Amino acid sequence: MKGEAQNEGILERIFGLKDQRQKFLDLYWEGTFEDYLKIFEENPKIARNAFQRVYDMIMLYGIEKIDEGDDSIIKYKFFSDPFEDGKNAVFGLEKPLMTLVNALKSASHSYGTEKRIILLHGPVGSAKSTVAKLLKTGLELYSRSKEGVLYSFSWQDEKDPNVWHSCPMHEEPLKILPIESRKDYTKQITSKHQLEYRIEVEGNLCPFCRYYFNTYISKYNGDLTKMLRDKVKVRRILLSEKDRIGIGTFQPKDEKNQDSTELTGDINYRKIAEFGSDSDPRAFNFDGEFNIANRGVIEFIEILKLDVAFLYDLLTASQEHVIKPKKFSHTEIDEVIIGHTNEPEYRKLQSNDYMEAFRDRTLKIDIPYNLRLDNELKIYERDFNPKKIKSKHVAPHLIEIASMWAVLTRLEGPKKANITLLQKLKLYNGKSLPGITEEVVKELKKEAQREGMEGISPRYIQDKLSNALVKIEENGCINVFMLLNELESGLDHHSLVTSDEQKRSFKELLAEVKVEYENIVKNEVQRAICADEEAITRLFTNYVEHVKAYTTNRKIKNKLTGEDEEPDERLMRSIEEKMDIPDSRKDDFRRELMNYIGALAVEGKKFDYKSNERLQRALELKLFEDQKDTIKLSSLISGVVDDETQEKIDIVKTRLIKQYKYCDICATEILSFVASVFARGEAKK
């Protein structure tokens, strides 16, 4: 008894805890005809047609304004999936998607896309799918909050009255009024109310449905009334994918196999031998992906590999808004139809002349691979993240040099000379390179209408990531290099990339990405040895007394022997060279730093080498020259380290780990092949 009470106790602490009774009362709410007219006339958005739910769905997450030049882009932060924390969060697709919300804004307002099937085309991998779930899923949890709340009805069965019988395709109650005195009783209520867009419940009611109607108002000798009071419950749906309300996927299966009572519904033939007829409508199951799917969202997998008489199945349901079950009429749907496909299916379909009609009544939205380097990163920091990877490493820049790959790969080479594609990718990327303006950046992409819809899928890097990292120990890393012979050697099996021109191309892109990668890690390395702030402060001082004095027509007075001395050209010219002043131009550089520092000073105000990131890395690179072979990097080829050397690579390790995130095993790793790479350099002089 004792244990029952406990069990008790924490039963009603669960319960209490969330107000969880009074949640699951409102959730599944029953009432009367004319008490959900009493709701009606105060939110009149519940009788929002599918267009409009969905619109208002995305719009209740809100927005955010991205400016990209002279490109006012919207973000809409709900395909950044705030439901499931970013699990399923779409990147670098704003401008289609912003084409998607515009479309379902325009279908809301009965504008002429509430006909069309929404077509989304891309490479794989691009997230057409992911959008398509994401509008699902919120759809589900939009519909079980109180914005998006909706409701349905059920009929009393005509022999037993404690049952009832829910329609099954989850129509709108108002459905029930007729058609004039519904259109007449809306527009008065809508009227009271400042909506975006008008609340229009159109069409009859299925045929289960208008069977009961028909029933019903004969036995009350048309008193619709008395028959709504009698026969008829409202009552809150929640839409549902597993539970099949309001939310339909349809997957192509094998032309053979295909049968269109899969979307329309089928005879229940068990129930012909009780209701007399095949005819009947309650001796037939609404149950096809349509009749499921209405007031809600239904996906087409791969649309374009169902057959012709489903096509046409489509035909009819996006233009005129019905389908035909057997035996029965036509059918009036309420929802949104979205449908992926991929590159070949789409040119099949552009060639055959027979579906000229489908492809009059689609709605193309071309949604391509990420062509932004960040957005590109954050696909893969999302699933390989020291969260997700605890027991092993992940070298730095390893994700940014296989996304940096994969957006090269999807890029056209640039028809200006001048630009190469690796410079190409860092513009998209946001980057500001030396006479390039933003003119030339959207004259780019104005020549490149077709790009990012071929190239590397995203799917690739990931399985290679993978690949990788089972193959290192537990506590071990992974470096760069280990990817990349991943990358290369998958491409010989890689069942997308077919031709040999292509294979070598994508090859010869993974030298230069390794090359990029030697430019970053010795700027690291350099930067880590030279990274004693104090004598970059002591090399930036003397190099500006030198510029002041040589401005100035002055000597410098030598701390040593006291005497006045000429300024040190040699000195200048090796960090202003880094620089890429040119000796023709070293007098008017020299003049215009000496005349900002006297600017600032004017304003109370010091100059700082830090604020100037050109300056401060021609100090860290002279610098690095002044003392490299002090820390004798040359020794790491050799494995000969005396204990003097060794420690001054130990606090350059120390640097990398903490300034760069490097681990004991890549920091070593790296400090070797750079070691290398200067080795090379300097055989080559």
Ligand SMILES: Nc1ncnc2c1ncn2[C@@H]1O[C@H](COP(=O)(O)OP(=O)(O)OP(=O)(O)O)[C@@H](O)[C@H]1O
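Everything numeric here is computed off the predicted structure, so don't read it as measured data. Numbering follows the first chain given and starts at 1. Compared with the form predicted in complex with the ligand:
- Rigid-part assignment between these two forms: T341 and K610 end up in two different parts.
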Contents of the next structure:
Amino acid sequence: MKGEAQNEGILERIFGLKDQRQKFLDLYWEGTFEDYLKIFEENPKIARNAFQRVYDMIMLYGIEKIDEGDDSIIKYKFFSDPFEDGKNAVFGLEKPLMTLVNALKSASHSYGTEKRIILLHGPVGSAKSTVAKLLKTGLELYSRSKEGVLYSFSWQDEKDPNVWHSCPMHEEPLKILPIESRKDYTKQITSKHQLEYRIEVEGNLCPFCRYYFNTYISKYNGDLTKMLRDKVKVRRILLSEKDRIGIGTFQPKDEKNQDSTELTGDINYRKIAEFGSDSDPRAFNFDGEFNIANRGVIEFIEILKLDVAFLYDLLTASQEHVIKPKKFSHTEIDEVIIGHTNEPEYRKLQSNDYMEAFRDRTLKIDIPYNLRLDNELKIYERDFNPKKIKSKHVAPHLIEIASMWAVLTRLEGPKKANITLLQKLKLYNGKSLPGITEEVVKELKKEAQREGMEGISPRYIQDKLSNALVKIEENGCINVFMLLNELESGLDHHSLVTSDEQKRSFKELLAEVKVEYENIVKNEVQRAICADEEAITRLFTNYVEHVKAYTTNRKIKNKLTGEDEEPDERLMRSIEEKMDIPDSRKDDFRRELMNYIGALAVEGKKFDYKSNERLQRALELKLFEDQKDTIKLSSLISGVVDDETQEKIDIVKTRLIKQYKYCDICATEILSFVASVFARGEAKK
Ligand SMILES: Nc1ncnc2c1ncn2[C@@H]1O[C@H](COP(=O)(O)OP(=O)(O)OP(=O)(O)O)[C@@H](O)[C@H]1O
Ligand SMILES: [Mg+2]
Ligand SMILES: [Zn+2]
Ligand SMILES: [Zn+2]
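Same protein, the form predicted in complex with the ligand this time rather than the form predicted on its own?
What follows is the entire complex, opening with the chain shown before.
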């Protein structure tokens, strides 16, 4: 007894909350046909067709306008992390997604695209499945929201009044009304509402429902009202792929094992005995993928691997919105058909005859790889971030370098001789480079039409990142060189990189990003070494003192000896050279600087070297030069480190860890690495 009471408490605690209970009741609403009509009259949108529903779902999340030169781009927020779980976002691809949404929009107005198969086409791993999955998952959630409610109905059993049979295709309840009166009625109701598109409930009932309709209507001598009251029950439906309601997926298997019943349903042999005939709709399972996906979306994976016989089914399904189950007449369907195929597959079939018919009835949307570094980065950051990888460290710039390489492999060589591929990448990423106008960037994009349809896929990068990650022991750190090796050695077994030439070019690009990486870390180490603000300020003050003496033709007092000396030309030049100020301009520069500092002083302000990035960088570099030897980075290579040096190195390391997010391991690694780079440089000198 006591246990029971406790159990009840638990259930109450979970489901007993008032709003929870109401939510639950709303989700599983059931009522009479008349109840349903009341709901419909208030909100005719519940009877939208699948295209209208999917389009509205996308629009519900809102849009964002991005200005990109001449063409303004609309970003549909639905595609960027719609369910706020960080898992489902599509990064970039604004233009193809615009094409997709426009197709849905025009289909929801019945402008013709509703008669097409939407075909996502692109290289392997370009997010085609991701986009399709988003639509499916989105629709599941949408059907649970108040904006996306929809309904279907059941028939009472002929013998047992307590048994109800749901329409196997979850059809819209209004479909029970005879076509003519249905048309008049919906027209009359919808005209009272402001709707963006026309809502029409088209077509006949499915064979299963037709059977019940015909049986009952004759039993009631044509009294539709009475039949609807007694024999029909309406209920809310929740679209769900798992429950096979409104969401379907079809994947081609080998030809012999597949027949059309998977798409349009099959005879239920057990029930033939009960109903006596194989053409009795009660002895048929209308559970093919097309049947169950009614009202929602059906996805065709690798659509071009489909057997030709299926393809024709598919074409009529999209063109005429009907399917033909075995033994039964044509049956209307209302669903968005979306397929995908990758580039190699598509090319293989391009010369094929039946492709002609197919191409004619599809709306092909190219889904290329990302060409914008920032977007590519986000794909990997989603899985390789400190929140997810707790016991291992991912070295700074690792993801950036991998993404950079991936994007580089996709870019076409710029035809302009003065732009490198890496510069092109940076331009595409929104960076401005001196002397290169927006016009030039536009030209670059224009001259490379197929860009993004070839190159390294995100999946390859993801795989290699995971490989690198598992190879590292707990509390270890994945460094960039290791990943670069992983990326390189993988190329030899990459099934999609077949030509030696391509392989060679990909490897060359790896070497290129390696150089880029070396520059980045060299820079960071330099900055960490001279991040000593006091020392920089001292250096700057010193410099200004000498410049002041120089411009006013005076001498300067040596602090140690107390003697008057000429301003130190070497000191001044060593800083100015780092700002690319030629000897011929030095007088002007020094005078301008003094005037500027003077003008500020008049206003009671002080000049801050940090306000001038070039000057700051020059000071840092000078300081680095002065300190490099005292820190003796080279001792890191020889392994002989005295205490004093170790202390200095530790300070630098701490800065790397604090300011640049290194861990102890990778900070040590890049310090040795940079030391060796400098050692090489010294040796060259
Ligand atoms: N633009 C992108 N935004 C977000 N993730 C992406 C993007 N491009 C690729 N990905 C990621 O890359 C992986 C492969 O994507 P997906 O499976 O959708 O590709 P696909 O185009 O269906 O590939 P295939 O042609 O091999 O079927 C997934 O992990 C996906 O999240
Ligand atoms: Mg796929
Ligand atoms: Zn039905
Ligand atoms: Zn690390």
